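Just one chain follows, in the form predicted alone, and it is written as structure tokens.
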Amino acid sequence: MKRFFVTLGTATAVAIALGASAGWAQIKIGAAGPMTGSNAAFGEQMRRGAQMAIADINAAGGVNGQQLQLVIGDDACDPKQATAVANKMVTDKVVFIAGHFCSSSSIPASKIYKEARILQITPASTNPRLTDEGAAEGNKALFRTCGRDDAQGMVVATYLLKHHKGKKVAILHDKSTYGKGVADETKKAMNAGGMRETMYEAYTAGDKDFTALINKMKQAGVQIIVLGGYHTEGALIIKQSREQGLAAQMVGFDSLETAEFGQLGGAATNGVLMSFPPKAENDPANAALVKKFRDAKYEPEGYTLFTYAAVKVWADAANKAKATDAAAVSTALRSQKWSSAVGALEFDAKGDVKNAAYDIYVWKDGKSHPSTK
């Protein structure tokens, strides 16, 4: 394996030919996400998903008999940096990103994406707005694995109505498009199911004190914190609420499978419950590929294996199609119910998943496990 470093401004682009020498890797590809940044755990999954899913693909043949060339982009899970790495990934001539990770990098990239009719799949980014508004505009060429935060909250509203009903809840989120949608997506779902909440609060990114936040929730007696937001803030709130005398129950997202979370956090988050969709990771059809990254001292946590998925089922797809253009992969994708490391990927006219789950888990010493309430 080669590696070719080049530096964009904030953004690193980092071209990794996998499986066959630059002289004759043929298609680029791209993956971006949060290499670097308090989200790099995140960028990390995305990265070593691309590269063993263009390892295995070009031990197979490649696409339509050529090898295929990872370029990664470190958006650090910034607006502004999403947009440089998008318009460098226009000018290396990607002909498919796996990517964003978060939802506000992929929102303003994808624009750029349509205009240079640049397929995307993003394995993470779960805010409706992505695809609504791509549909909205004409975009037929932007999908994910990953499923949405309208299911994702009613899932955990659900959950909190049958378990928890009457207790006092606090809606935390971080003003993030992420952190932000999944709150309201929760809020509005449980609102409808007759709970209402006892506070809504947002806090900032990269805060490290959350005192006066935590006493607004012991004076309002919160029994129950949903948190819409990602694992740096979330170890650091359960564990000065612990400290602080604050014994109420966590409640997060997707955003919390890292084990990151739990390094940080420490015992405190034992028992933070969490929606993610079903592991793949778990899944014995996945017992190969993950002792593939095992082997390679690697845990295929999180979205890995979603990252994994979004490259080889374009793989898939433009091997059908016969071509790597972006309407034709896009025909391609829609056409059929395809197999893949996360379960069967079926996308409907936005480019969503069709069925898309989420489960309950619950950490536990530094791992989450399958909820059994």
Contents of the next structure:
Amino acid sequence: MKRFFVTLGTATAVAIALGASAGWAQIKIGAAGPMTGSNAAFGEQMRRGAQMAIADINAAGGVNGQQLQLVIGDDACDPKQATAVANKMVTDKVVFIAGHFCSSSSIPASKIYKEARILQITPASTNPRLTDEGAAEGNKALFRTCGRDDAQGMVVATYLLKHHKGKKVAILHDKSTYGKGVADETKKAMNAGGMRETMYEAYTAGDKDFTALINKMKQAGVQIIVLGGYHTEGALIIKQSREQGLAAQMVGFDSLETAEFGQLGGAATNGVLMSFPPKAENDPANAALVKKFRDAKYEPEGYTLFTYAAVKVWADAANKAKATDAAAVSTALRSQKWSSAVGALEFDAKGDVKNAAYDIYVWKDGKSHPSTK
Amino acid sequence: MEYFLQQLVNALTLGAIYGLIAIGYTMVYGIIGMINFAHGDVFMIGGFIALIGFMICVVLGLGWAPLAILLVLLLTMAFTAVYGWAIERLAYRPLRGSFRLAPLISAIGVSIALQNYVQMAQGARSKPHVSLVQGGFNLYSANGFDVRVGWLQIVIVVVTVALMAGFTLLINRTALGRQQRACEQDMKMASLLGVNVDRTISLTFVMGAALAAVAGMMFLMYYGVIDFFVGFLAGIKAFTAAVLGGIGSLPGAMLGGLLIGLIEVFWAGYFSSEYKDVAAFGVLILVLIFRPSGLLGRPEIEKV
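Please supply the coordinates for the form predicted together with its partner chain, as a counterpart to the form predicted alone shown previously.
Full assembly next; the chain just shown is listed first.
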């Protein structure tokens, strides 16, 4: 008799659990990036963007009539942690992932998502290898809403060739997939334009003392520093350069685009140049959206709107496909041009955005402004 | 020449910071024969307390740099010393007399706990700090190359040398120092002769933490950033410095710190900045092969 009650009890519990999950049918999607660690500012951009997108999508009726639920993953830009996060996403049964941030995280994670047939759109990983390797391995469910470093390197190299030809250039990188990648793309384009670098050096991410390297550049008479690395080290390098009496012009890339760069580097960041896609938050078409972020006490800088766009374009495509499985949504994503918060998105066979543009920005008083040159 | 001089100035500053942290490792090892792996994180805590202290100064409107720095220094040393005392009391003392590895593992646990505590309490991001002491002067100019010396660099080296001298005097001349040396030689005998061993060890941790606090504050002022993870690498480097100089020896820690600073900076300056850590740790391996007790350490005599 007792046994019977236990069985009955279990059965009831299971029934209730099933009923509950059926009643609250939700689609789980993931956002993964560096929520902690030195790149946490970028993780916050992604989290804010994804949360806002989900709130908007759910308010508009969700995806195929179901509400979205966000699962946040923290990879701290560490490749090992990124694969752990990816496996966690698989067990959590997410159908779509907006992430990761660092290319060195996105690339290993993408292999796991491919196996598990989870669609991945990275809002920020710009290393060409991500989609090049993905396409070579037949991964059709891998996209990005940002541009690629070959485009970015070309823009910076063109700028240098136009305005600083003949000057002594030092190319620095932090040995990361992204940092070395974008530095090498710039070097390639610069060399093709007939400009040679004076120095090509690597530093270690997480280091705080760059004075030895800076004096080496001072000794070599370096006038331009091309920085393939993230904002925390970038800010220290430019700050210590000024303290050591090196007046070189720093040129960085998209990974400097957070107000934290200005805070960490202080006045030394005035005049630093960087490449970044046209800023969507300044686009009048996004005024209402930007206001919503600001009302929530957050400035939608950097990759916030790229993450928003990644989630939104996935939801639009899933609604069009009337499905959430990776294959159907991928086909839908490639089927048309999507309007999004970061402009029109049209994906090519590899999953890259067609005609991704980069502009040159200049830092002043802790903010980046479009360069007039 | 001017290039060499500039690198030397920077290397001495870096070495002084490593040396200050290394003293904490070496003192604890000298007395209880244990590596306090949480020491790097005590250094990080010191940096954060200094940051909070400077913010309080700004709120209170204390603009005069020497006074603000002195106040923050005292505050940082006091609070960090409490951390040092509490860590010893909670994590190491209960394990004294246990097997040799127990306090070591406990130390690694404390290190992880401190890092996560600061990450949760202060956030994971780098915290910027605008130093009160800025600027410097050109020591020497030649061939269009100015050798820059920051005021802060002078402060760091002077403070380090002063503290070093003070602590050497304390160990060699005072009653407390005598008790510490007695505990180092034979803890049981010392307690039989009326030395309060527990108190002596507590005070050693308090002193080590106070020195780490000074190093943390200098680090914060010199580099202008601090995050919850800085203790790890700085701790490893300082530990290397302590071993290089001969763990257990106070002048050895200072010498080791300076050497690590010199090797790192000159390797980066003349070869490649990519492998500067490899160079520093490579020298450590060489020293350990040819002089296992370190440069100034005495060979350990097995007590029977």
